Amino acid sequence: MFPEKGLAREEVLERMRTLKKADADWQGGRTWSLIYPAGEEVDELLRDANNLYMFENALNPFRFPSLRQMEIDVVGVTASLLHAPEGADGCMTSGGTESIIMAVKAARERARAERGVTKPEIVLPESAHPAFYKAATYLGLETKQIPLDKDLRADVDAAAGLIGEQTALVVGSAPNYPFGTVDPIPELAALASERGISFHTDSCVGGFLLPFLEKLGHPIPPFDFRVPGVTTMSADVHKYGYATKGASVVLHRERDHLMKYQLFVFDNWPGGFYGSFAMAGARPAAPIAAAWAVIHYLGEEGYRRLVSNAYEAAQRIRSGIEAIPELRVWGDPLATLLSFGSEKIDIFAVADVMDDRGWHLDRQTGPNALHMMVSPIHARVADTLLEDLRSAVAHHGTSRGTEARYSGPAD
């Protein structure tokens, strides 16, 4: 019911506190996805920076053309981490999401302008993201699965046999969010060049993560722009970027070629001419300025030093659960997700001990598992973690409920 009359301030704060007070407890380290806290440091810059940007519009850059000049700074930065080429282009949305049915809805268009696609498909693995099949049930796609091989990743031959005169793009995850693991991506994208259809490398988790890791040192599989093929990719600022939510990244090879198939215009209306690039029309200036701002003060070294925590501690959580005898990490996951599970007991009776001791780990189907994405602040929470996890697996009971608890998108 709308309120009659309204409340005082503090009132309004302390009601809004004890509402929070049933919410996962990130600050702590006990939750593992949705949140990618970088320390306090990092928070105390987004708070400014989005409270600098709180009210402006960002649709019309003509009216704010400081948030115009931070999108294009946050979108070359991202280029130039996935290796694309001059002549590459892309603009900023509001998740993964996004992202990704803006990227479906760039290769519908191409398909159907290049080739005369009239009954578009999208062919992706088992493990691709949800926001694929939102994107096929709002644009008008089939989807097609690849089945995943040994490895859980998807593949190759599955894939080319699915392919067909109506496939309008092709997906690889890098990393994928149930398992963390790789997709072959130089394979996957050689499949759709051959036939000019799009590929898209879905690197919403990985984009601010895989090249540091390899500027670390540390072997990644090609992915990227690198990769020939690869028309477009996305990237999350706001998961390893460590950017508030809000906020992500599409990009094209080609700004001429193929961007424009992303774009909606109008102007057959009396409001004058309408252009955008991404779903919504008014658009929350406070995420892009928080990317820009994040992304300029870490620089290349303080993602790197964050990465290389993130990834140290999520090492030493697979070592100590592959050191548990009942438990096994699924797949290879070359970063910092993974999930595990068990062959012997029933891994959803372990979480729901986890659960009573305060952590908040994913539950996962095909196969059973809890799923982990690792930050910075887990580090000093890693042990406990084992600890509990040694003791729950010992002394497991009867779960209630064999069913994997919805944990929301991965966004």
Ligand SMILES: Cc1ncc(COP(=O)(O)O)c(C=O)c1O
The other form holds:
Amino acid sequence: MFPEKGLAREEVLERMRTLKKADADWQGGRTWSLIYPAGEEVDELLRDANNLYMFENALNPFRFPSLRQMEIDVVGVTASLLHAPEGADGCMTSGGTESIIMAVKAARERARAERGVTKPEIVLPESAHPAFYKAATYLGLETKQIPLDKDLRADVDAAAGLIGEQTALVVGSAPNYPFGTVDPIPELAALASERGISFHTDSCVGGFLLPFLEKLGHPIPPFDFRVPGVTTMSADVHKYGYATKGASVVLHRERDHLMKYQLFVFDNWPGGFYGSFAMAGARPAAPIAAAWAVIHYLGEEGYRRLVSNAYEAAQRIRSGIEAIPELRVWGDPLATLLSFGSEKIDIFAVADVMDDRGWHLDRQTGPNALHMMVSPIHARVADTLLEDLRSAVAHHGTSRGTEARYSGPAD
Ligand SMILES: Cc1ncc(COP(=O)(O)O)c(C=O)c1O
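Alternate state requested, the form predicted together with the named molecule (shown: the form predicted alone):
Okay, now the whole complex, with that chain kicking things off.
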């Protein structure tokens, strides 16, 4: 019911603090998705940046030139990180899903305009994020799933057989969410480009992770605009870019050719010219400000340090899991995401015990597994987690059942 009378400010805040008590303890490193904590210093900066731009609206870039400039800067640094060539461009969106929806929309328009495609299809690995299915549902495309090979990467031969006249977009992930593996991007992108089809690398998770791992000397397979057939990419500043939520970048290899297919313009109404590159109308300014602030605060040096901390923690966790005879890490995750299960015991029963000890590990199926996205702050809880995991494996009973298994959508 709509409140008849307003409450005192302190009471409003107190009620929210009470509601918040049921929320996950992400600051203590107990959650393994949804939030990517980089430590208190970064959090402090993000609070200030959000505060500074709480009320502005990024819909009209001419009214708030500072926002326009910050968006250009964030898109520019992301493009250079991902080796986008001269003439590339992009925009900020509210998150990975919106970036993906915009890439799908652009691919659909391009396929219609350039190849007369009337029943557009997306060819995508089984491990691709649900955002592509959401985009397909919203925008009227069909989807065709590429099966995974034994290493849990998209099977290139199978992909070749699925691409056809009506394919508007081929997709690969770097890395994918479920296993943290990177699809064979050069091979998939070549299949698309030799037929004049758009190719999207989904590096929502990897966009601010893989480039720094590469700079640190880790072997990273080609995934970005250095691969000739990649036409669009998504990279989320609100994941391993460490910005607060609502910040992603979608990039096009060629502004003049490809990005025009993303644009929406309208002037057949009394309200004046209206144009926008993404789904939202009114747009919050704070995520743009937070993204700009954290990128400039950390700089390459700061990202290298944080990525290195997260990677080291992820490797420690991976080795700890691999040392437990009942458990197995699925595939060969090469960054900070991993999932693990078992061929010997019920992994969801282990998860139940971990739940009771206050760890929030997301469950997934196909194969049954527990999932982790490791952040820099997990370095300080990695050993305790492994201790609890060893004991949970030793003392698990039977799983509480399917109801307990569903832990809600993860990020
Ligand atoms: C690989 C990948 N792509 C896309 C997304 C969607 O991003 P968002 O939740 O910001 O919409 C995610 C989310 O985790 C992801 O892991």
